[in-house]
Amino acid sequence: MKTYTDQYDLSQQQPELFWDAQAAHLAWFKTPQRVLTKDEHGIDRWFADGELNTCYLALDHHVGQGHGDRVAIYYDSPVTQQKCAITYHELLDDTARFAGVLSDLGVEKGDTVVLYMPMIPEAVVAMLAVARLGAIHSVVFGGFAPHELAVRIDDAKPKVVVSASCGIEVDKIIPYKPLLDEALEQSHHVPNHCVVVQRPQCAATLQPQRDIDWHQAVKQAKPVPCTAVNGTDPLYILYTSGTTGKPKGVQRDHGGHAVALNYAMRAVYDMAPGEVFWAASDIGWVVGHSFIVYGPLIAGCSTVLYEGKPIRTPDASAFWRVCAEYRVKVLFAAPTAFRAIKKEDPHATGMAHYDLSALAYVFVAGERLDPATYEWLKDRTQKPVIDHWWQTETGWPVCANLMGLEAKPTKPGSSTLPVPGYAVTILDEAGQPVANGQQGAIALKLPLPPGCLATLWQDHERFVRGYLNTYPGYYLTGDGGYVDNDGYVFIMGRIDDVINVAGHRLSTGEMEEIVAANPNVAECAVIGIPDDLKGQKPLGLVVLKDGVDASEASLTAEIVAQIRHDIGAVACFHDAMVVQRLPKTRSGKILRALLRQMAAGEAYKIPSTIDDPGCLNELEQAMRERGITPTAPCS
């Protein structure tokens, strides 16, 4: 079982045997006897009869084994000039006491708690405390606008919301409490209480009876023990981009999640207990859940919690400073972070000031790693650069170069090979596997390995409809790509309308709804166009109503402001272009894929179903005037 082929073949031929062996690495309260079963919906479930607690695995177990003095979290906040090292024993004490706070507020096993917090230690404590009680947390990224928070509160129906008085950016303070208050005014569900961390940079006004000061509550609380849960009980809900309307809540189980992350830390990232892992992300995203909080702590590692940016905190050498200061072994970030560093410091002169001898690997994910960024990063760091691919839905890597098992040669543009447990298949429109080198839809043959979603929060029908029905027997990833003759997987992009802006998956459909609501707009399309820094950025194509004489500049300003209010600055929507008409099929469907191809400079064919081919010439001219160079149609 020491080679990649050995492990991969066993995971495919005898998955129960393979994953039973991985589960044996964890401290279960009750060892599972049934590794893989079917639930009442016929969905594959892992470790259903096992009992455990994820917080226990992350904290209590390590302290009980005599590792309480090991550093669990290195907190580094260049925006507040604060640093601290929190041991496993200290983190366990803080978590057990905050679990006592939540318990006193009525939170029990199976209840939900929404977290709306910045990158501070209390956010990690809150996640672990919810898990300790057997409750379910839903972390909402602090950059989201009140409307986005409100719809998630309505969907998750939390008993308690945990927040902070503010978040801190490079050059500004963002008061969170007013945003939370506005969200609660919009939401139909009303939580019983809100617990608020008061930060000295911006104190919040607390509402009597409902709002509770975190620090005061913790002083009065008593620590509580872990609650045993079943392997298939939900640990968290994490909302991911989808179409407009009801949000799509990915539901993660305790058992499979813990087994998969513990395996990934060893096999993919080559991490051992006591070593330092840094995922330069945010706890609001799946990377933060899996590899800032749960993965490193379950594996007994030290994790870096960084409240800052790759640049301007204070400069483009911030990442290298953190890696050197904490002897980071693995750095994991999105390509957009390294593109920002490259833009500010193209020759990486700032890197020369820091000792990076402890840094063994640089992992990237979240969006396609373009070859130019790959080559720059590899050349400047002189470290292995590993592109790997996974999704919010899977929770851990689908394809990677497994550095803890058997390192393979890398290929620019490829996320290397499928991780043991995943059967990656490229399918054509008819659902048939295609030949090597031929592009198609990337699907995962069932059963999915542990750690992947088994349903969507309170919407199983949508789960089946969105992921399983397209290709029976397969999970549809929504990404397109191909596999070469060596088995290497190449991810080419999304096959739906979700774009990837600086590692954040955002729905163009949701943006279109906001643009279309403008009283001057007759119709619109929002597409993702290539961006050197962020990977993609949204562009709005707008057709005005007859008789409207609004300037393009004023209209753009209105739309940008509305999207910022409804979605948040994370959307990075800055540009709307007024056009005379949009290309459509005869049935009236806007040809968005064609628009994306034009704007990206890709070859495209004019479809036979187009209603008015003449509009393409107008669009090409309009794009050129905006600095976008579209391609001409191919024959």
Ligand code: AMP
Second form
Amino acid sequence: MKTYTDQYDLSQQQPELFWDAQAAHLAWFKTPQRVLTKDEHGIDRWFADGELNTCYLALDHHVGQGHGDRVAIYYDSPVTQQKCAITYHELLDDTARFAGVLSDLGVEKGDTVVLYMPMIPEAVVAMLAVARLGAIHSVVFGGFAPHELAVRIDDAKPKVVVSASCGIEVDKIIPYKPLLDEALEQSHHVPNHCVVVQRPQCAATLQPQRDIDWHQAVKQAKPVPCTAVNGTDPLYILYTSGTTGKPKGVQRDHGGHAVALNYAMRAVYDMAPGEVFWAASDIGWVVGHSFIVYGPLIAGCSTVLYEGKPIRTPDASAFWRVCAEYRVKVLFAAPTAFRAIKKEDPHATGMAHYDLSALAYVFVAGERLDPATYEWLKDRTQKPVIDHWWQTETGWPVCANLMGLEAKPTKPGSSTLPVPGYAVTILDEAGQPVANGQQGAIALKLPLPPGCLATLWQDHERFVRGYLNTYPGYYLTGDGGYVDNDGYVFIMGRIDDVINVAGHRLSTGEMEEIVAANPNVAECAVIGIPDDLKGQKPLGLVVLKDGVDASEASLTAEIVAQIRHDIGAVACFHDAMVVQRLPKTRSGKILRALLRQMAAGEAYKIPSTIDDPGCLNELEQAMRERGITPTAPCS
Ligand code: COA
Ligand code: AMP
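How about the form predicted together with this ligand, since we already have the form predicted on its own?
Now the complete complex, all chains and molecules, led by this one.
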């Protein structure tokens, strides 16, 4: 079955047959007999009675097949001047031994382990070791502040936390251990132990009894084998931003995840065992989970673990160097990374020094690929540039140009066609499918294919409320867009209060909760406004309480510091504007979508429910004074 249409149609007409055939590529301990079933909540679940272990698929299986000497990880760290190649054999040894450490600390199948780690090999080892035990990991992005970590620790309730003494950001060392200690002071849940990788750049103080030195512990540990789990047992929880301050714990199954990623590696990315894949992301995000760690390793590829940035480590040619040095076949990064490179090296002169002959494709995702960046990247690299769309919840691409199946002509602004398994539908407000070319909410018809979330950790009700209830029979993606007459999908952006800053998904709702807690603030809205480099950046609009005469500058400084303290530097919240009033409906709801459109320079309509249209003129004026060019309403 070679063509896209053949595979897509089969995936829609006979999903069980289609996915059963994909599952047959994996080394199950017990082959699933029942491909698609309903769980006790009536949710579709894949491969429930199959038995497997994801770490086994990623490591033991390849070593068992005689590929132990193949490189599993190329670790490249310009920030520490370190590089090494780790073979599958070595990675298996390290992982089995670290699983022994965790096991000695009481971690068993079904337990949770939180990881708060920089981009070092031990982070990958820890993820795989947790999976090896049938336990559940939850990786927290290292750029998040203690409060965010504490919230996740309280939700995931880990038996053990694994961390490192520090992370390294371009030219500064960020001691992680004090951040972890602060998080543990804030959290109600108390893990039994913390295992800490001591890095030479900054030693951490370990708390006797509770904290354990990684390297000392592994010396004494015995390797342990893989624990069999069911296809529907959870492999990991990954928290992602929703519309409130409470992040959503996306829960991913072992079975469907392995099947989907193995399929994606071949069909979407055209990867074969032994080839080199580089997702220039972070293990704290879904891209890191799926395509730094699990996808490439399950597929028997080599993955690049890069501890650096696209620029400043040391310059804008870093990506090209890494691609050349490891003969990377697929480079996958967020558009913001290429905007950063383009800004520093517009003519891509740095590329000329490197042999990019092994590089077959450049994939981008994580945020909208703007046409200027697309054209620049295509012209400079002379490689196919593939925009593909997906999200933490789906875990793997929803729309793509499937390079391993059948390359279709690209259309700038489109992430091409739905990947087999996904039924992408554009719905109007009443939940009715719209005509081609018409914009609406992007929904995915149920059942979702393997690999997508089946619930939210310990909060099934929120899963159903947030994703399934709006349009019965569909999963709501939170993105808006349209499908053209050729079936190409165009993503136009979020229709909720989630924003995307430098490829990092953040909740404006969460920022609003922090701004609103400032004693001088009567009410506020935080919106995402366009940013040339980062795609979007947050802007706070603040109404002061009566009688408060704080200056805008001092108030902004307070809010900026608070958001940095509570969420982290990664929020990139640098600006707040004091306004007289915020536009609201007559029932008192702030018209955030209108504010967003106005600040983004998009055409907007004044809703008939607006309470006081006059306040829009004031806002326009205030935005103009800030250098933001707002739009006027369209008639
Ligand atoms: N640990 C600690 N701090 C971190 C961090 C981490 N893992 N990641 C980012 N930060 C900090 C940065 O040091 C910076 O702090 P500062 O305000 O004190 O300077 C802040 O968070 C903002 O970081 P960032 O948004 O990354 O901005 P930048 O100016 O350092 O770099 C880019 C800009 C575009 C080069 C960078 O954002 C980038 O490479 N983005 C790609 C993101 C990506 O891969 N996303 C994954 C989705 S596919
Ligand atoms: P995350 O869950 O962090 O991966 O973020 C997912 C969100 O990023 C999606 O819901 C989209 O809003 C956005 N996104 C991801 N990929 C793309 C893309 N190719 N084009 C436009 N937006 C994207």
